[in-house]
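Take a look at this single chain in structure tokens; it is the form predicted alone.
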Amino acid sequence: MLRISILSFLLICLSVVSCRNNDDDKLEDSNYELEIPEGFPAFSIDEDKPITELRVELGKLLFFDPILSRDSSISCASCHKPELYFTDGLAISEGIENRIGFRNTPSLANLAYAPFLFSDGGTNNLELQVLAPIEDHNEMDFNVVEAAERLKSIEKYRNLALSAFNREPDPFVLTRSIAAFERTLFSGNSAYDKFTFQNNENALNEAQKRGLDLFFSEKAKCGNCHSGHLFTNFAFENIGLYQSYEDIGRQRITFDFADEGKFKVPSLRNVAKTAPYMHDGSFATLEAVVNHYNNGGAGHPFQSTLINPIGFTEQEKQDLIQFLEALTDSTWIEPFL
């Protein structure tokens, strides 16, 4: 994605209150009750970014509205489709006028916990992340200020903005509301969760139980990076996908040659439903992913020392894939279908 312009950043930081609404016209607002999955750590809400019912409602409406793209043809949900677990099923995302984007679309599950956004960690701020697709030439190809002006002409958006933020739609309202909505997207009700946190011994079949043991074993070492409740340590790793990377990954951000080919370790939650895989969508199936790790990578100079030939048996491969399928949680997408 393109770097967010300094102008847009300043507009968000320096936006001033405009056109306050008459108190009699305001909708009632209240704190949004987050439904944090069992077994997940508590989530601390930033006091400067309160999550309220109306902020989430406004953000949800904007997320699904193509009005934020220059030609009003695509929305955030065009690439983050609920029925595809908030991905799009494409190797590389597509924007307006069928323009090809930059990378594979990630799922939005459990963004509230993410310390970095984008696969190269380009920002640690969800509000700023919202700007990137809007202003990217190959995605929405618009300007956040002009997008906010469009919203001012729509009564429902004006009313919600004034009630939730005490200001008319502007870049601050636009980015804060979508970020608030995205922070409500929790996924943690898979068969694995039932087995691990709800003491349901029958939630996993025997193959999935073997796969779980293998996943965290010294042989596979999957759990070294795909750890914790989100199955990611949020580190940046070069997994030896290529000997030469067209997309240099984390190096774009740090300018450090040692970061060439490093990408954020993705969460494996719902991974069986979010193909294709890798930053460029180069693997179509979980079988291909498992084979890559089993073979030990392509041998890039900065490849992680954790990536080495493993020697899985065919049974172990299938057990591992079955375990990954047990990380699927369909309940979090049901309200959007």
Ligand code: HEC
Given for the second form:
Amino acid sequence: MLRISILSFLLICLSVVSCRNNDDDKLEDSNYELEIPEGFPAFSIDEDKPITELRVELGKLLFFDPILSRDSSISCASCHKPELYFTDGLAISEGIENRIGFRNTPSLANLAYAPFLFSDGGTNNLELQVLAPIEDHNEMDFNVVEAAERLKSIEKYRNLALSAFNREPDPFVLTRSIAAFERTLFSGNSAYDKFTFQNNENALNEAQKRGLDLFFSEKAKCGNCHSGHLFTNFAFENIGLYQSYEDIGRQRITFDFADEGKFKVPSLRNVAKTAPYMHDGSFATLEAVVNHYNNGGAGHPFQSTLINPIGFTEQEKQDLIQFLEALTDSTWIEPFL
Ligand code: HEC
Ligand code: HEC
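Hand over the structure of the form predicted together with this ligand; the form predicted alone is what we had up.
Whole complex next, starting from this chain.
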């Protein structure tokens, strides 16, 4: 009798254990339907990295979970706050134990199109990018292996990882799921988009229409760099912020002297909501940015030849700023508020 009960106890244990990895326990997964905004180019998903409902769900949970930082104090969303259009409102970001980072936190809209990441183009892979903040001493100060270990003991994460990737939480699962989530963040429903792609003549006011023309004009030349549906040509340019740069930008990556002070041309989508500006957050307002361009830069030796004194009238400055405000789209952040 005793034997039988021990045996059945063992059997129950075994079935519970095997059940955990059993296919029956898995959640249903399916392809994630990307909502690509009107007027945006088609986006081809890397066959190797399918975007599925569960991968996105897991990535989203991880993005908001401070468990990925050493002392479980901050998450990706501590710096990329949805309510601030996935920025933090600070000039320079602040990480674990209030450590000061070295650059301004960018928004995370439309990353699916990004050919590379960081303002110096330090990586071209969204999966690998995830490692940077987790391991950075001034950001989350942890490491991806230990972070994944933590996830293994949490039923919700184990289950999602097994269901979405057919493996336990590990660095592969962690980086792939966060990247999958990031690729779903499209923003393209601003007044400008309604005017341009949805035939809504009234979406822009008169000042914004003048600002739009001015932006792409020979006089202002903004559109020479801030071009395309994301308002960036993804080039690295020196816009003459300084005569001598403390942060050398692109040169950190290429070691090419001529790249000193070159930074990625940033997207201007939602720019009115993501102050302060530039790689170091040195401009507090759009007005300050427009004044910078109007003055023609500080005259750095490698300053782009497109940056010269412009001579905007007060009216033109206001029109340009109003146009930049028309690039705001709040629909993509709403699900997170
Ligand atoms: C302490 C603040 C902080 C935390 C925490 C943080 N980031 Fe960032 N993030 C930044 C800053 C600052 C940059 C810009 C760095 C640069 O350009 O060199 C950045 C850049 C990025 C970029 C590149 C965007 C682009 O367009 O080039 C992505 C993607 C990103 N972060 C995702 C994440 C994810 C995912 C996490 C969590 C695993 C995370 N970040 C955690 C501050 C933070
Ligand atoms: C030569 C290319 C070039 C031209 C021309 C140009 N920009 Fe820029 N713009 C950049 C680069 C590069 C940065 C980022 C610099 C940095 O991070 O230090 C930038 C940054 C900005 C930012 C700040 C974005 C942010 O999120 O921090 C705004 C706003 C902006 N530009 C608007 C304009 C306007 C308006 C014009 C026309 C008057 C213009 N730009 C002309 C290359 C250019």
